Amino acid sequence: MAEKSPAADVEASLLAHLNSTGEVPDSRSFASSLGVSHLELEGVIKSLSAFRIVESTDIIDETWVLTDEAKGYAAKGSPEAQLVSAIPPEGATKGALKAKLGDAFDVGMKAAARNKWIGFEKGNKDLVLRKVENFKDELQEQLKRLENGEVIPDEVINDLKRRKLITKEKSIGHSLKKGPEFVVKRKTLATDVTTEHLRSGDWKDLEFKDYNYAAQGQPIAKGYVQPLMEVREAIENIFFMMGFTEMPTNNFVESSFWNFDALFQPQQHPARDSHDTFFLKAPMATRQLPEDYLEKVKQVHQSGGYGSKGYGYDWKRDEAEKNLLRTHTTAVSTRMLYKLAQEKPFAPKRYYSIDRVFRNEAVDRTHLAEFHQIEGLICDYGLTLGDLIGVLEDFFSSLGMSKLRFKPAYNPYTEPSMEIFSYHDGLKKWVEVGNSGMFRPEMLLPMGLPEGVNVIAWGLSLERPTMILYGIDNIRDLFGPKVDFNLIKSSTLCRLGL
């Protein structure tokens, strides 16, 4: 015969206990009569409240315990008693002390000054002078009464807690009582016909677990969208739709010259400083550029040129050749609009990218170091400011923003610009969405893209819209080492619509 399991016989023990006094008051107290674990104990009583047999109520309570620190000083002494104990009539240096005492010395050392029970020997800092001989150790005394169970001021308590040498803990008892279904001892179900039951015949007089038929099956192991990808993939449809095409993005590092250069961005503009940009240390420098285009782009920074002044400076290649981590992806444009030049006979296109770039910022709430620039341009002629509102206008009403109103702003690579914005009816008032305009003459003509051929363009970060679809007021929460996987498994499909 099997022998019984400890569970049993703290379970008939419980059975047993009820069944003559009808209640257990605190399952703490009851599991140390027993001799054995509360954990143990808590066991039986789920396995007994699952069947109606008892019914459970929580106690809990929350006392202050000591820290692993606070029990060494309980027992030793605080830091200044044994500071001052192991300073001999005729004093001690510090580092004699500091060897002694170990962590408590720094601490003991502050204290003890401060209730003036060491001095400092005249002229000479490091030696230690005892001050009194007879001392009350007060820290020591609060200590071992708390551990003692002992009730203590609340003003002891909040030093306590200053110095952290004392935490609250959390316990959580049971009172019990009969249920509905009590029994003194209960049967043991059967859940399942076994061979043996058959060949013995005793399956006839077994009494069955009844089958939980509402019970959840095992969840499906499946993937999830990560939401940005949700949100990436809604807004590439509507270029797709739109009749654009993608740009090749994989160039996470890019040298200054198709980064800033090419964009008729001057070599003296802030966002070309160490604080707003990664400059790479190897590869330092891009050596192979195209030497007829950037004699153009060096002329038009120099003296100008296409009906412009220039900036009127010197101009220098060593600057253009930094290589960097691209900080937007016009930089991709760029090469993509010169590529365009190139082709004879010019033919209009519509071009999007959706990537990485990457900012010297501090990170916060809101920005990243690292995060995703959603990019649109179209390449024909003769297009103008009314065309580039209506694209605007197309292609975020399509993300659910028809309310837009236009701000001028300045680019130096854009002439005129304007910053977007769009009503939000949840937050009740107007939200900056992306910057757009019309790409300078001074950056297209020398590329060699033809007379009155006019390129339009606009951009946004890809995590702005996402925040506002999913509810999320915290970019790191989105993107990056700190994304809780439960908000993806958790966040219902993605509906386009602000």
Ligand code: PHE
The other form holds:
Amino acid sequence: MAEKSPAADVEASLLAHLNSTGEVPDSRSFASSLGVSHLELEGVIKSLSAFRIVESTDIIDETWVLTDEAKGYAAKGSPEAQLVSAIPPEGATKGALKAKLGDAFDVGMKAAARNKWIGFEKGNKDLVLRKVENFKDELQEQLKRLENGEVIPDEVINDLKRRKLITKEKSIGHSLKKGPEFVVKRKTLATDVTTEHLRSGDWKDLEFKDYNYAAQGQPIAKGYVQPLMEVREAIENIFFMMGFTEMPTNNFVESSFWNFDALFQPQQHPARDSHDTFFLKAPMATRQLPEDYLEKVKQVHQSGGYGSKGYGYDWKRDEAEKNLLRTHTTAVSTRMLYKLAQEKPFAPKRYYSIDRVFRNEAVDRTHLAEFHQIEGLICDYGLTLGDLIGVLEDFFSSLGMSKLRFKPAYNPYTEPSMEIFSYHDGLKKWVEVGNSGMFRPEMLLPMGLPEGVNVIAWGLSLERPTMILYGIDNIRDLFGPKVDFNLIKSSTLCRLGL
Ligand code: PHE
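Instead of the form predicted alone shown above, give the structure for the form predicted together with the ligand, please.
Every component of the complex follows; first up is the chain already shown.
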């Protein structure tokens, strides 16, 4: 048998008391009658109430309690009484009394004089004489009565309060009754069979605690994936299934040449304005550009070629050298296509990237100055607009968007170009989900790609589908310093297109 804990004794006494008398009017006096602290009894009451074995009602009241000073007076007598008792028949000097009484001396002198319990010898103010034989120490009596919880008249309370001998204290007790599950002795249910039980034979009579199948497990302390990263991974898997490989997008800083010029975007184009693009102050210009290729890009802008008339303006190298934060990942696609064009013989490729881009835009609930772009491209002989539409249908239906529509659009680097719309079942309307097109010969031929090779490509933001999937309507709740970690912790796994 396990040793009985003191709490078990308290519990047994409390239950026995309730069994015979039916109630405990105040747990505080019950605790003192048991000789245990109220705190200990409260622990037992809590546990019994949880199992509805007892019913407990709080009693909150304020009581007067003695200050430390007053506790001393209740034990040793009031200062005036201590003073008078200390005076021998022949009287005592103030110095001698002070040495004996300490702190109580001054108060004692005043009160004793007021009570006319002491006097002085004529001409000698230092010798204190005792004027009474017997006296009643009323203060001590009052303090003792208060300590015992007796009722004290209001004027006495006021007097004690004024003398700072008592303070008010809040006290919480409990009145107790039998609860609906009342028992005189609680059965302790076993949770395990131990070797001890087997040895002693106890196991035969044991009653077992029921399994709580609804109990929640401990929350697992683990890291959580940001919704954007979650969706990014799902989209990467779609690209992998479609046979795409990833492009290296690890440089946020790009030159205007790769971001715009190589894409046949004229140098006066409004997107190349600092209102739309973040230009770098340091280093302001790039030092490395492929000279041969640059010359061809310059020619195609200025006077055309490859069946194009060009733009007919004076192309400036300075403008192309300006560094910027890339405004689209199409800059990376362009670099990759240029690289591909240098590899002979030509081999078809499917490339994708998902990474950050920057635009100098006013921030609102759907726009930030930086976001993530998803981009895909296929480079091969004889691709058509029909191929582009087919690939887009494959890609977007894997994302769960199978109703698509295309609208003619314009990009400096694609012809034809199409905006992609998807029917949103929740919003019951067509929403724009991306942009696409076939890269122009003015872009591909100067790179050195063979005649007859086409590139179909498309781009979209990662934020747009993530907001739709997670039901987030303000982009600032998804990305940036205002994101609530609880959103990230509580978000479910991303399941695209299921
Ligand atoms: N660069 C385009 C954008 O920023 C996306 C795009 C990529 C369009 C490829 C057509 C082809 O929106």
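For clarity, every value in this text was computed on a predicted model and none was experimentally measured. Positions refer to the first chain, counted from 1. For clarity, a rigid core is taken as the largest C-alpha set superposing within 1.5 Å between two forms.
Shown in the overlay between the two forms, fitted on the rigid core, is a CA shift at Ser417 smaller than 2 Å. With the core superposed, Pro227 shows a C-alpha displacement below 2 Å between the two forms. After superposition on the rigid core, displacement of the C-alpha of Leu176 between the two forms amounts to 2 Å or more.
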